[in-house]
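Below, in structure tokens: the form predicted on its own, a single chain.
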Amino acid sequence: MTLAPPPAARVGDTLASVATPSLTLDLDAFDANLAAMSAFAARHGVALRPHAKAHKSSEIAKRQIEAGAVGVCCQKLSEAYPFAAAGIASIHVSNEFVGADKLAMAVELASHVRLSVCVDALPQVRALGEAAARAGVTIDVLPEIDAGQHRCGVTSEDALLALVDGIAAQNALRLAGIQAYHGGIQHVADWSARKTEAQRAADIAARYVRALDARGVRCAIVTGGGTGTVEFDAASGVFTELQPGSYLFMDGDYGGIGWSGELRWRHSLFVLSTVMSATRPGMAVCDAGLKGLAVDSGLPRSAHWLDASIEAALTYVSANDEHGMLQAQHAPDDDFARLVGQRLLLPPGHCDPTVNLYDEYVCYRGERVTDIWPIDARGLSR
């Protein structure tokens, strides 16, 4: 006998009958983010590339492409598959990797799309050429510029010309361009300070960009940005791609940012919950704790309650494996414990390690379940 749990979801249930904790898409929300950021990319001049780290999934991806994008990003070889057997043409891989295993996915996947890699050294650079000629695949090289992050990425126009020459030397790479994300400047939450802090990074990957013209070698790309960032990378002259990833659902952290007037973004993305007791006075729990959502960027900053009615304002003060505690913002109410059974919408503080929860999406317009898009790329890391 095979036994297995019923679906959380199915197309038509409202979101009331919806089980819990699941990861729900806002589509209206959604699909005005995906606009305005592909009209934006597009009034700019610059190329589009989502990162794909965010949403893990191939549904939304081909929604992206639809939409403008050129390709995506993927943080991870392994992660890049989903993508490649969707049909997603381009993929561009904004990491580093060494070893045969990351090999042998790097050429099997150069094999079936037009693959951009990452480096910042000179064995990297010779693995990845012998294995790909060993292949007969070309693989597209981007090399990595410290931006600031002081992460990966060479730190000299030196290094950066030696890892040139390096892939000038491998019959099978193609030198596309460089990287340049500096991913500890997408959350300062003053937008003057931010703007300031990735004026810089694009001034360093301008600096590189010109010690490669002056070796005669066109920089066809510079890529990188993110979605706190991408009002500054766009219109810097520097940048020709943007990798945003985050501004499809706007998680909590980011939300919590300043923003210009340019571009206003809507939280689309939602972990529903059910209050599951309420046994004190002012405090409920309820059933999303620690794995249900990802609190490296905070505890959710709201709560909202599917049934708009319900004026009880509630707090999201601490997290444990299966529960969450939530505590009333003013006096408690002396009948507190009506509230079980209800439902609550919590953006996550931080999306990318949210998504990697869980299997699915329940998209949803208005409170009717209309679509479950799978996650299909979760949980591959490597």
Contents of the next structure:
Protein chains: 2
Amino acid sequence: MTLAPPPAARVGDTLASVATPSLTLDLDAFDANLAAMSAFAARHGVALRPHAKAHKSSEIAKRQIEAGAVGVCCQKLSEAYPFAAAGIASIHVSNEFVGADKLAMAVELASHVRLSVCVDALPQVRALGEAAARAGVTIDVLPEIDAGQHRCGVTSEDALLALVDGIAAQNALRLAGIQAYHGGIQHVADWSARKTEAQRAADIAARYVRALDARGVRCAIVTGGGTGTVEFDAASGVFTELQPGSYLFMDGDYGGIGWSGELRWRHSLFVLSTVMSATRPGMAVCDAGLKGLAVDSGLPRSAHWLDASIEAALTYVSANDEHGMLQAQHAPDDDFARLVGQRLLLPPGHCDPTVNLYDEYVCYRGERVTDIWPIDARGLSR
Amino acid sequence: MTLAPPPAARVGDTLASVATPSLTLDLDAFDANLAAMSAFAARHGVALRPHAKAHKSSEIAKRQIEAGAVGVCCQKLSEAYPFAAAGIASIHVSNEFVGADKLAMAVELASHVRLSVCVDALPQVRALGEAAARAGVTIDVLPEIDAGQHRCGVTSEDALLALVDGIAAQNALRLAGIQAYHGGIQHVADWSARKTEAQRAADIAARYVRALDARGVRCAIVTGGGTGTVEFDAASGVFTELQPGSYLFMDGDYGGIGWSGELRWRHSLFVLSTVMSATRPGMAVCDAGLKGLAVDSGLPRSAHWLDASIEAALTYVSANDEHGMLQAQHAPDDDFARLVGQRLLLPPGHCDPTVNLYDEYVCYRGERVTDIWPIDARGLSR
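The form predicted in complex with another copy of the chain is what I want next, because the block you gave corresponds to the form predicted on its own; please supply it.
To see the whole picture, the full complex is given below, headed by that same chain.
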């Protein structure tokens, strides 16, 4: 006899009967975000390659492809496997990697999908080229340039040209373009300031493209951009491909910045949680803490009762491992114990690491569960 | 043909060939911590019921039982399943819960193990008693008292006595004692101040025990305590059972507090990470970020090279989703690119939520992998 926890939810359940904490996805809002980004990319004539590190789900990747995406990005090689297994034909690993374990994954993936990867150092190019040649596969390579984040990426045109020469010397590698991603500006709160920063990053990328032109090397792809900057990146004339991820879900961090342009996003991702204790006036304790909500970018900035008739307004004030502490603004003290058992929808502060805590999305429309989507790349950080 | 990432490590590998990031466990240090806590509890004549929320692994729980533990604690009902399935015979769910999904798990678990749970509200007692009676199982109940943390737990002797009466009215429930846990004082840095705070919590617990005595109710178990306070709790004369979890691993948070008494712990848990990029003087980027290290209690406070001959001292200064930014103190600039591919051992700031990111422990002695232990309760937060 197997002894395992029952499923958190079944199709047809209402949210009021889903086990908590669960990661829930409002499909009406999700669909709207999915369609809006696809239409946006089409309107601007740029390729859309959404970042799968945000959702880690091949079910979602398939829907992005159906809506017009050219493929997906992954941030790690192991993360790419479930997407390759699900038939996603084009995967870009938007990150550097090093070591025999990583080379083995790269060449295996490249025998199943059109794989592109980032590099920023010559030894990496040589090792990759030799591994690909031994395996009889071809890998597209996009040197990463530092577009201002000062994280990975080459910091001079000379260094880029050295990589390009290194790639040219490897028969199993093909220069596909460059990557220019600046994560640090995605969350600049002021829309105009964000626009200025995005223009600065695009100018840096353009300088590298010109250096390649001057060498007679055509840079077919300039890939980068995130949810916070896509509208500027698409208009820059520099980027040919966009990598947004969080637009599907939104989160507290992105929800808190200015959106003055043509793009608006809806919150679709919520942790469903239950108040499990309320023994002190003005405080309630819910069952979603650090293991149910990533707090690196802040606590949930709001807490909505699933039962809209409940009036007590709550603020999520601190997280322990499995407890979320909530402070009440307007609850009459004598009513407080009655909150026990009531359910809350909590928008996470940061969607990506929150998704990485769960094994599935409980998808709903209205208050009815319509689908369960596995988070099949959860934990694949290698 | 299946397409899945290769295993991170195999028994017999050296740490130099384990895929990164991986969660690694130094078994010599682990064994020392395991033995020290068991000996400590035996010496003081208190029962040891380690908290399995810290390790989420039935392999580790079995070793704790073999070393003398009377059972384990879990923080959630779903978390208890892998331990019940692995044959752990006595499980205490050290937390409140509410709702039909939770009651169903409680009665199922109680049909396999000796289950005890916490309560702090009368409706919860009634619902649990009725569910247990319907299922024909008996559940031990330990009302939680607020020992000063102001999280869950009753806040008056009258409220405790009302719960005791409520439990007595349920044939399927049995009052086993009380729980008095104060998580907030576990990390008080100053040893003497921590001792004073622990005494205060024990005094509160003693007051509740006396209230039960006065009612003629014998309180067989007073359970509580964590790694930071066990030595005071054991000496208090109040606690009969201790619930420490982090002592097996230690972490940045616990490593940073004072240990002036009879207990010392070794760091046994490290995230093994690889430097994957270093294009700017004085900076390196490793492959363990927010998805490889919980940062709620701070970044890794140290970073040790796996290869002890490397002299560059690094500080982990910030975490992105899949990138860790490291600043170098003493590396000559021209040597910096040579750090790419080198491996680091990073002690997490907070062990519990870091463990919850991984599916397995890569266990080693010296530099040799000797075992792979599944983290079979990972993600079980319901």
